[in-house]
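Form predicted alone, single chain, as structure tokens, below.
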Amino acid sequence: MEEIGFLGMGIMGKAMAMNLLRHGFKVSVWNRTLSKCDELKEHGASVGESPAAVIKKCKYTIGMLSDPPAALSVVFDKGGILEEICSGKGYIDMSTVDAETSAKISEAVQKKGGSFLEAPVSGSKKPAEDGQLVILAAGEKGLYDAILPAFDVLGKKSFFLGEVGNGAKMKLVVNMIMGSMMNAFSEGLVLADKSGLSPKTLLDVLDLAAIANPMFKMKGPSMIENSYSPAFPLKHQQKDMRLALALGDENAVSMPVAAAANEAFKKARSTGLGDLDFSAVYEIFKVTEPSA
């Protein structure tokens, strides 16, 4: 396959670009702080000076940015994608954004003659490193088919969901459920501990019960050790909760559980936990409120 561009060398982008390199893809990378590309360069990647430079060099370019403003910035700012995107080139935005942001990017890319695909992923650092992401794509089917060899390296399963916006919506629903589950899990760990039960035993029980799931098994042991190395930063989880709640407002869906979870993540951010893993929300529930 032709050289692939990759914009954004954060936790996820770096792992994904490295995975492509390991599987023999030629990759051209860019990050706002260019020094974050150094490790990729050591493994054979070329480095572009701007998103536009990467687009110019590569037929297909992937973006993995932190939030909607960052996703829009690489497209519309000086040196952005729109300066070089044209017929025959495709842009695949794998960031987690709202459907409105995806639609805005799609329209701008298509006006320049380019092809667009949104493809947010379910999974964090370890699945990204291992090529075990779940890819939720929507947009131009031709571009989806063309980029599938790369998706097959990056993920264990790819879904094509139709028109632009559907990928963003599916990802927000998934992350809303995940964030709500993490809050309930945290409450349960605290309740077990305060009730004189062993949180470690609770993990063993949950792992054998009907609600067993990889998140509890993966996050639980580190949570009870107060270890929150960021696989998925809490500030990004809170951003996704906020965007999911906005989607709920748009569709008149009552979401009291998600709203409560969002408040817990906001409280965690306000106490300086935003850059830690999203499982650090556990710390909020461990705090005993002073009696009035």
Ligand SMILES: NC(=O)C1=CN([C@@H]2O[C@H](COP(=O)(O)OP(=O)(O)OC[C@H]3O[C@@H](n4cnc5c(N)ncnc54)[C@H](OP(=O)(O)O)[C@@H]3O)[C@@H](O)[C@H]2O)C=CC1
Contents of the next structure:
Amino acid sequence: MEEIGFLGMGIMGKAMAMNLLRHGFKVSVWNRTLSKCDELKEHGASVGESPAAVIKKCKYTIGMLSDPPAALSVVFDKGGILEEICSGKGYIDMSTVDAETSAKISEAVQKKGGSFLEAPVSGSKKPAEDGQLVILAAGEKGLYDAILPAFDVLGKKSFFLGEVGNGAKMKLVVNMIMGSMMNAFSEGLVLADKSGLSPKTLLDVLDLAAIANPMFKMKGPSMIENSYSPAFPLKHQQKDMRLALALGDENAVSMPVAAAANEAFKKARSTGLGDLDFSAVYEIFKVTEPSA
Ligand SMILES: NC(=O)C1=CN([C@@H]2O[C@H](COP(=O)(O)OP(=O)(O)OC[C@H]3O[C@@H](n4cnc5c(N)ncnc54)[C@H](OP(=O)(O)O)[C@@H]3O)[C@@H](O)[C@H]2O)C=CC1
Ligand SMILES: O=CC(=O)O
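Now show me the form predicted in complex with the ligand; what you just gave was the form predicted alone.
Now the complete complex, all chains and molecules, led by this one.
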């Protein structure tokens, strides 16, 4: 396949671009903080000086940026995608954003004659390293078909969900559920501990019960060690809760559980836990009321 552009060398983008390189793809990368491209360069990637420079060089370019302002910035700002995107080129945004952000980008890219696909992913740092992501694509089907060889390397399964916005919405629903589960899990760990049970034994029981799941299994042991090395940064999980709640507002869906979870993530951010893993929300539940 032709050289693939990759914008955003954060936790996910770096792992995904590395994976493409490992599978023999030629990759051209860009990151706002340029030094984060060094390791990729050592593994054979070329480095572009701006998103526009990468788009100019590559037929297909993937973006993996933190949030809606970042996703919009690489498209609309000086040196951005719009300066070089044209007929025959495609942009695939794999960031987690809301449907409105995706639609804005899609419209602008198409106005210049380019193709657009949104393709947020489910799965964190390790699945990204192992090519085990779940890809939630929507937009131009021709671009989806063309980029599938790369998706087959990045993920274990790709879904094509129709018109732009459906991928973003699916991702927000999934992460709203994940964030709510992480809150219930944290409360349960604290309740076990405070009521004299072993949190470690709780993990063993949960793993054999009807609610066993990969997230509890993966995060539980590090949480009880108070270890929160970021795989999925808490600030991004809170962004996803916020965007999912806005989707709930638009559709008049009452979401009291997600709203409470969002408050806990906000509180965690306000106490400086935003750059840690989202499982650090556990710390919020450990804080006990001072006795009167
Ligand atoms: N980590 C995870 O487990 C998962 C994350 N996601 C989603 O993937 C996306 C990326 O996540 P992740 O890699 O963890 O995040 P990181 O915070 O590790 O990386 C964010 C990236 O966005 C860039 N960026 C931020 N602001 C701007 C801006 N204004 N202009 C240009 N670039 C900018 C950063 O550049 P710089 O280095 O210069 O700061 C960096 O490359 C997010 O939308 C997240 O919600 C989805 C699934 C799993
Ligand atoms: O967005 C995070 C994930 O683990 O999926």
